[in-house]
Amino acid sequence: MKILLLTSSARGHAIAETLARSRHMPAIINICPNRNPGIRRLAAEQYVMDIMDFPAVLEIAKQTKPDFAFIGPDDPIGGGIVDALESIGVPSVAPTKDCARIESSKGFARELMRKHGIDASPRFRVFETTSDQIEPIRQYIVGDLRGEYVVKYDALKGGKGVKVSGEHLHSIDQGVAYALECMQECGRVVIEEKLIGVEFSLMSFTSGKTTIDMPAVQDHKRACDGDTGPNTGGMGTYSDANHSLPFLTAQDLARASEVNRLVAAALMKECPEHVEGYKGILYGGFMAVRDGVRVIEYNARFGDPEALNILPLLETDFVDLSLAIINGELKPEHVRFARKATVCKYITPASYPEAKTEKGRPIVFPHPLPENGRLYVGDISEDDDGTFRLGGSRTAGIVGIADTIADAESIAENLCEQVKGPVRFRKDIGTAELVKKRVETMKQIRST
């Protein structure tokens, strides 16, 4: 069996490792924008190229004849690589361009939920460049949202399209200016209510009609301990052995699961030309609030770092699971996760995310890893002699796996401390202190 894997990054390394564990012993054909050493060790072939060059991707697919493709990042999914591969008879574990609008258009996602009666959005409005919108935008921010607002670029922007009042935007004028900038670039902008609560992720495997959840995960975007510093792609994550999170109620998790299922069903109705519906990973970004949960956004693929927590726990065969998604035959027996807790901490260059001062410097990882530890490499290069060198972005995700969050954190922390090089990581992710802080925050919010 051959699998075409379009991805790089630590997320891609985790996907490749999980596919490689399969009883099918697949030959992995990797297409990646940067030569990922972790994936290279697992792949039968690796092509380093622009993954948005669809004609070149199709040419490799024609030559290698994969049984299916697995697409990692958002840009090729949003750009329609699944449709292109389907045109030459290669199915994919990822949604078509039409269905992927759930991520590629924030406005589409909000309007889809409103149209199908899925009551899980904050108050919002979509503004378009049909006429002068300065005053309507200002009036909505000031009058309807009382100055507590979020402005969302209505297209993919590498995770940098959302700005929040009080964090990135410090006045009404700044909010209006950014909204106008978004409209000028992509034609629309979404402005919505700023939610107060605690964020979490719930990803689901989806085969159209069937949706099966993964364990819930909490990400940490801020660069430094104590949730301080600039936002990043994610400095680390944790999950619990009961597949929920300590600050969530059973009702919170059940509602998030229900919303994912309802959104998948809505996409089936909204994209009638794709009668088999949304296929792949449906990633719900949620916030637990005073009276339940709300959707922050949807993604059409695995999260990074979330995949690093989830995939090591998968006990069923990932290739069989992928084929069940593609064939519309997904069943509960295809998805079983170990009842373990995980903590992931990202190693990054010391100057990340502000600068790339350490790029090219050597880095040494602990070896061998313990049975309850994982290391997934991201933005690094490898010399011919095996020396790893830093890139400018997140370097590697280190994961601890144990019966409790505290024990998993201890494993991850110990491994991170052994990394040698000009790097840093967040020491507080998964600690009892930070988890307790989340629990206390939710108690306080729900008591008001």
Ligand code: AMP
Given for the second form:
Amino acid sequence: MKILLLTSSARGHAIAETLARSRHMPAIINICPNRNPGIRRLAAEQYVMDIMDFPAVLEIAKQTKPDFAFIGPDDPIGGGIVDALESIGVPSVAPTKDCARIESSKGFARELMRKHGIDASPRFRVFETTSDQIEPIRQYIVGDLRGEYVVKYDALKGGKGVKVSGEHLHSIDQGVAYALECMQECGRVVIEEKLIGVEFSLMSFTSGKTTIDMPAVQDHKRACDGDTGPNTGGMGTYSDANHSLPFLTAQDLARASEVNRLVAAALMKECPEHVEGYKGILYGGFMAVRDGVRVIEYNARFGDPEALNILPLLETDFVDLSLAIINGELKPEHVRFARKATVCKYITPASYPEAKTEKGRPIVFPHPLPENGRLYVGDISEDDDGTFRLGGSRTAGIVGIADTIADAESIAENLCEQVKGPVRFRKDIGTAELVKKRVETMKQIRST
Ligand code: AMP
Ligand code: GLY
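Which structure goes with the form predicted in complex with ligand AMP, now that we have seen the form predicted alone?
What follows is the entire complex, opening with the chain shown before.
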């Protein structure tokens, strides 16, 4: 069994580790933009190259003849690598370019839900550069949305395309100007109601016909404790032993699950006949609000760090699960997760995400890890003598696994403290205090 794994990053390391513990003992062929030392230890072969260079990727696939491909990040998925690999007979655990529009076009995602009667969006409108839109945009923001709005670039932009009023946009003029900028760059812009609530991620495996959820996770995008500082790729995450989250009601989780199933079914209906629907990971970014849950966005891949919480809990065989997704035979017995809580904290360079002045400095990780701890390396390099050095982005995701979120937090915290080098991490993620704050916020929102 050979698997082509297209990714670097800590998420890629977690995917590689989970594939590697399969009974199939697969040979992993890794194509990656940066040589990830964690994946290198698990892979039979590693090719460092631009993963957006599809002809070069196809060349390696032709030479190595993998049984299937697993694609980590959004760019190659959105760009159509799955279709390209399929054209040479290599199936993927990821959707085709058409289906991946659920992530690569925020307008497509919103319009798909509207068309199929999935009532889970905030109020929204898509504006296109067909005519002068300045006045209609201003009217929509001021009149319909009463100045509480979000402007979304309608294509992939490395997580930087969304601007929220009051956070990034401080006047109506700024909002209109950003909307026009988006339209000029990609032809369309989504403007929607600003929701008030608490965010969470619910990722599902889907074969097109069948959709099975993973445990819900909460991510923390702000760089610093107390949700302050600039936005990042995600500083850490937690999940609970009951696979829900302390601030969600049973109805909230059931509804998010239903919305993921409805979206997979809607994508199936939209697919051309020869495509058997959306295959891979459907990641719903939700917000729990006063009267239920709303979709913030969809992603067509594993979340990072969310995958670092989820994959260590997978008790079933990841290769069998991947094959079931590809073959359209996914069944509940393919997906079983340990009923444990997890906390993931990302170690980053001390000045991340701004200055990146620590790049190239040595770093030492705790070793050996306890049985209930995991460490997935991200943007680091390794010298010939085994010295690890910092890159400019997130360094490593450290995960604690336990019966409660609080115990998982202690394990992760303790391991983070042992990392030696010019790094930092958020101390508050997964603490009882932070979790209580989320629960109280939701209680207050539901009572208004
Ligand atoms: P997205 O890329 O769509 O996930 O947006 C990035 C971030 O913007 C989300 O994680 C939210 O914090 C925020 N956001 C997006 N849409 C909304 C919305 N309709 N209301 C409030 N915040 C939002
Ligand atoms: N955790 C956010 C993302 O993967 O997009």
